[in-house]
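First, one chain by itself in structure tokens, the form predicted alone.
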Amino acid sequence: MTESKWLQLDEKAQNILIKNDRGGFTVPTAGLYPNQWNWDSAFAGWGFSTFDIERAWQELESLFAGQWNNGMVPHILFRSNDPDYFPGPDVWGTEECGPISSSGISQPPVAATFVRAIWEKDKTIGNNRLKKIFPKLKAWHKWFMTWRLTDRNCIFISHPWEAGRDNSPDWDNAMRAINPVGVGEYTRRDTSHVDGSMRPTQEDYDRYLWLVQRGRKLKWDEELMSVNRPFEVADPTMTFILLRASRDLLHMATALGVDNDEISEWCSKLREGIETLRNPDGGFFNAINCQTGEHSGNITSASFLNWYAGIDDDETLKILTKTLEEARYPIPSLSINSEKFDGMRYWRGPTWVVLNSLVGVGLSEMGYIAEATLLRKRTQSLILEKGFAEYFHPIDGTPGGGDSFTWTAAVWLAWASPSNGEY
């Protein structure tokens, strides 16, 4: 790739930004989605702060402007009620819960690591701003460690949504398990704006809506929803990442000189708690189903998360090389040798350059430089040839879902553009 390619794809990835900006807060694309997305707005902090870090600091900073006063910070705030989302402020009924219309729900808490990463691009500028910003990252992270934290000191999600992998294979037995009966006619508009072939299916659906349903008709109580819980799946994506932004959120206290001992006992809880994922035939990180104790049986790009956390695995980097050997294009969200595997339905196969950026940048802390920068060039190429689509198809590359995505574009700057320097 030239010099000036390169550039001509970092300015329109800045442009993308600035595109999808709607006043101190971004959107991931018009159109599909119209709002605001917990983990997809931290990542525009992150690909902000190449270029402006004011606005980086407005994108966090606006993100928890919706924390609810229990810590949680809900995956979608509402910014307005757009009539071509679905499901809607009117129907998740959280309006006593939060400062702002909200899902009743979370998303994988990357936002710490990515305000560290803010910060320490220029502390004069960051200092004051983190120590706003620090209870609320810290009020977060124990509402998860109260509300989420299972009895095997990893995290379980309390509906698909929760762990950004909506559909993802990782689900579907406990969710087999859902009868979602009286959930009602309802008109999706997701479909209107991509191939339906692209999106979870209908079946998937009602069973989200049930969901949002049961929650909302226990006010988004958190005592009162985990009684008799009806979806409950230990998930490596939520596991790996919190462990990884606590250690981050740690690393933050020491420097700001305020107590961290129960941030140091986080870490520690799910540090044991990652070994609990393991499937005990194939040796990777899968999600557990909490109700019967079974493992999903998936590889997926959550399984190879474990080195974004700190924690080295031999058997992990041995799946990992055969993956990379596999495929031309980074890793796929489901290993294409799975027969669940459909490269362009959303997570059940797509590549998500998200998912791998958090892998290669652990790969790379962890002194797999090799492996970080084969993951770091092919994204490079995926999106030189392709695009900033929101997935691509990981065997033939084929752009899927949105377009002019900010997480994409975001992702591009912060870490595979080749203006960040060669590992």
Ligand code: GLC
Given for the second form:
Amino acid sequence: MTESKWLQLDEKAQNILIKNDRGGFTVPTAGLYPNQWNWDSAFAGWGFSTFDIERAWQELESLFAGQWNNGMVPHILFRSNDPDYFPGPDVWGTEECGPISSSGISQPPVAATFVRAIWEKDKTIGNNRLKKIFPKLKAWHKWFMTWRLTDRNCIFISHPWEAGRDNSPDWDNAMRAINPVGVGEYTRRDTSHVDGSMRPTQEDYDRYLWLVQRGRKLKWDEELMSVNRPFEVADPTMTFILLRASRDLLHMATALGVDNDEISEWCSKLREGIETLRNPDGGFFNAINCQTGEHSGNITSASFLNWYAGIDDDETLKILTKTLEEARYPIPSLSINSEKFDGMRYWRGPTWVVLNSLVGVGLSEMGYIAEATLLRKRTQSLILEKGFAEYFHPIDGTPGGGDSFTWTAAVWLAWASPSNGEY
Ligand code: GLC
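Let's compare: the form predicted alone is above, so bring in the form predicted in complex with this ligand.
The next block holds the full complex; its first chain is the one shown before.
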């Protein structure tokens, strides 16, 4: 790629972030996602930090403005009651829970890691901002350790949307056990923006809503919701990401000179929990249905987040090497050899560059430069050839979902663009 080409893409990516800015927070993309999403916002902050540090801090601060009294940071902050999005605030019914109208579940906690990256870019601006946001980050991590830790020390999700991989086959068997009686009539909005063949099925949607209705009935009280949970799946996305983010939190606690014993303990526990996620037959990391103990058996892009969490693993490296060779545009959200592989359906096959960036960062940090470079170069070609889509077909690169996507632009700016140099 020539320098003028990538500089053009840098500019395009900056313009996407600026266009998706709604005044201190960004939307993932206009139309399909008209509110503030949790991990999208954290990625946006990472992207902004390449050209506007002040705006990067604002993005993270605006996300934490929606933190609940119990420490949870919701997966959606409803900044406007846009009738074009379903399920909106009236369906979630969280009025009593937090300062901003929101959903009732969380999302992968990448925020601490990006706060660290933004802070390290310019500590003279960052030191004061970090002091203020640090206790909020810590309270959120504590919420995970209190309400989402399995007895085997991995993190589970209470709703498929919590993992950020909405319709991943990792949840299939737990979802099948739910009988969504009484879910009632409703009109989906997602399928009016993108083709239904790219979105979760109606059967999935009924169960998503049924789980939301249960939370609402229990007033989103974690204590009450933890009794006979109908859906509880230990998840590699959450476990690896929380471990990574807690290690970054620990680093920042030390720099701030505040007590770090509790965070240190969280890191040890999560590190211990990782081994539980290993599939006994295939050797890879996968999700586990906590009710039945059944392993999902799926190799997903989340299976490769171990290096990001600081965990080296020869077995996974072999599988990754094969995965990088198999598809032209890795990493597929589900192995292309799986019988459930569906190249355009959301988290059942497509490549999501946000996951690529996390895996790539982990690989390079742990010295796997050849693998990290290959992944990064393939991601560069994907964006160069196919644009800033929500996700892509891993074999032919067809762009899918929404367009002019905030986190795709952010990942370009902060990681994929050659402007960031070589590894
Ligand atoms: C979809 C994704 C989720 C993301 C959201 C906004 O629901 O599965 O991870 O946060 O869109 O982009």
